[in-house]
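Next up is one chain by itself, shown in structure tokens, the form predicted on its own.
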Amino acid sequence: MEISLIKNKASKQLLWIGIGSIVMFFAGLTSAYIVRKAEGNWLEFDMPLWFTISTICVIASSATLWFALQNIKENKSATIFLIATLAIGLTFTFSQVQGWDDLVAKGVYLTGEGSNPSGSFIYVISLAHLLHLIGGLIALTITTLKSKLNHYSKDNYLGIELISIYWHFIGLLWLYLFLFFSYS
């Protein structure tokens, strides 16, 4: 039993280390934008509605992920939660691609001729959340398999908590970026 609390305890330690490593790269990203803007030569316009529908993706995938573990908490299955928050998070990826290629019809361009830095910053910004949301699809995926075998049950769902607390972070970030893209 002790070495399965060492375990849990290194294991959200070097999760809550990585989230810290993400804050400061989306914290570094953000500042950029931020200087880059006050230099001038920045082309203004809506976020796409898409990028409205991921947020909302992203509630809901907390909300049913939070329904999964409360399940595993309680000894009943957490699987239906979990492959819910994966289809919502599948959802969040291709509202992602639709919300750029809403961009791209309204003449914002990653690179290229008609390209504009104010463009390219939420193609990157945005690219660079998706790829850790799919890291975290990834693993949802292993969790969610792994729970349909019924590898987790109310004493032993540290797979549950752990892509909860980086699912979570993620879709938290993803609110921060929204706001922060809408707002300046």
The other form holds:
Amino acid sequence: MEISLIKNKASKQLLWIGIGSIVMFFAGLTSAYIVRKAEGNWLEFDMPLWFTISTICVIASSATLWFALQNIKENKSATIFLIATLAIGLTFTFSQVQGWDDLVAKGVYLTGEGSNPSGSFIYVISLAHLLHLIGGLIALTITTLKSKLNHYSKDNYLGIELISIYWHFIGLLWLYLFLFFSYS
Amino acid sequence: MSEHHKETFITKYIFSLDHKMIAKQFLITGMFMGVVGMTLSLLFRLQLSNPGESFAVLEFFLGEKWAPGGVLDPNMYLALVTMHGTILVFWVLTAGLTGTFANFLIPLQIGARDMASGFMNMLSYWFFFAATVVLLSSLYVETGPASAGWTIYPPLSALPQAIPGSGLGQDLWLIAMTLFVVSSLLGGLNYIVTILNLRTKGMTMMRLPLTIWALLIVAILGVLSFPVLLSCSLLLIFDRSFGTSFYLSDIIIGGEALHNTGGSPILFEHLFWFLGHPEVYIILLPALGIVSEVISVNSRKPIFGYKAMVGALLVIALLSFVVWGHHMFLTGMDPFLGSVFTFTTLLIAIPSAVKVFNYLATLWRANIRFTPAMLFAIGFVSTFITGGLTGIILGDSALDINVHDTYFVTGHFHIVMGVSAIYGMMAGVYHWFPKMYGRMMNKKLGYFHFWVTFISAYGVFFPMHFLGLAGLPRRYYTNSAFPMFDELTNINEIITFFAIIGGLVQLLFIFNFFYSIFKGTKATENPWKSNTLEWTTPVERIHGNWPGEIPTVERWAYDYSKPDADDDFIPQTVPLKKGEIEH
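After the form predicted on its own, can we look at the form predicted in complex with its partner chain?
Let's see the whole complex now, leading with the same chain.
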């Protein structure tokens, strides 16, 4: 096998195994949530509306990134779609912060007097997810810059492929978390 | 290839990208931490055998603050136990063992120039180094190092005001552990990708030496279980520093009621042991791999049941994720759930027995060469059996209840995990030293080291089982406060005696190690007449491993004493003869 092909394959494997690690991290957190909830003394509350907007953002940004990848495969510029993804990603970040604000307004606190793990879990888990997404935003920014500088072509788009895999994963992870918080 | 680059002292010895140098960095840091961890244990052993007595050595090491008048301070006792456990479990037997042998052996035994990412590999070491510095620095803070045990159970670890060690010491512990987990993940990702992608031509998965199989499975265990430790510590950090209540509820401390409600310390135990049990196998599996290799080479026989050995490793790894509850039988667990965990735990006896019987079958009627490495490998089989048998008692919830949290547990896990893994590591060091440094270690010192270690390790940990059966709880500062344990004082004196002897003889090993690096007799390319690929590399140990083409692999790694062969070993690079059947 050619060196570049091995590198291609190895980078993707590296990413997939890393994703496995992240899955275990969130599996740990959400199973802690389930175990703790089963013990009672638990506050029930609805997810803030802003989290629904986050969910829409996640789906929309995955779509734009998908178009970016299709474009580069056809040797067209992916930049515009990458910029769109970046913008929606930033909107997601904003919506998360707004969501936390909503929670505070409802009397669901992260810490201190009157806080309960039922609320704290939402903050900590969504914060942990957001940090992973911000990691993705940084990678996405680099990819966008490289795309702007015509770094990619139909024979060389590993960077876009890698960020796509990661981004779709982080999006799916949010979908899972959102459904988990809403219905578990 | 980077072998043409001019290397400065810094790129060669410090920020090296060469897997062999990184392996040595891990080894020497691990050995250093081993000495630190062992010294700490000797200090608290003095208190256990002679409670409340004054020792100049305690005052020398700990100063007037932690050993006033030479008597160990109770808080410092807890700190010593915690640091001893943390250092040995993570720094020596995880990073020291896997870090050394995964880095050293993976590229050499699969036929690769280096790791998939030399840079990630270097980062992995330096994160580990940073973790080491942070952990050691916690020994010097005013309130002392972390004292909640290596398992850092809350609330002791979650409330900075609980005991002196719950303060800054615990914070530093958590920072060190986070750096450590990052290091492990970087290393683990790299090991997996390297083994899957960079094998030389002909090196199929079923031709891999068992060392590589073990290291691959360990890396997978690591990337799947360490993140859970991270999530567990994340919640702990929030409890400690930001006032959440994941693990805390209804606590009154110093007469003041805390606001925390709704938390559960048992939750921590679940999360912790979900990592904690795979961690046991992260420690043990590399030793199993090394021992398989050393036993086969020195028995001059193929390893018995190669496929069963691989299968057993996989089954042990898989089961390790579903047995964590056996650490928690006494947490108010539903007895039915307890019996489920008993069942899964006892299942581990099956693959473990497969391994033991295969080792014995390999040794059976073999033409054994008793090198120091081989002695340690056989010593491993011995401790793996003795320690494993008491594991059956502890894994059974009905029996465990009687000896839970006593010295029986301490004796069990030190033999089966601690001593066994150390023997595996020693076997590895003696065996691959010629490849690491191009020289041989002194054999006579090696024999002396083995026998004294072997006798004193049993001398320390075997009597602990009797202490445990008598009901002596572990982790107590003193057992002189309870008249019922007065008769056990002699046993504790014997244990401490052997601990000191066993500790001193390790200095001899360290002398042998460093002396041999500079003054040992020069090694030949393949001193043990071994089949694996690393022994086809030149003694000079060049960057890139092989001067010309990477050799191709033609057969499995265990063609020893093959009938009709000219020699009693056939390296993996030798093509099959016409009509010859591969094992």
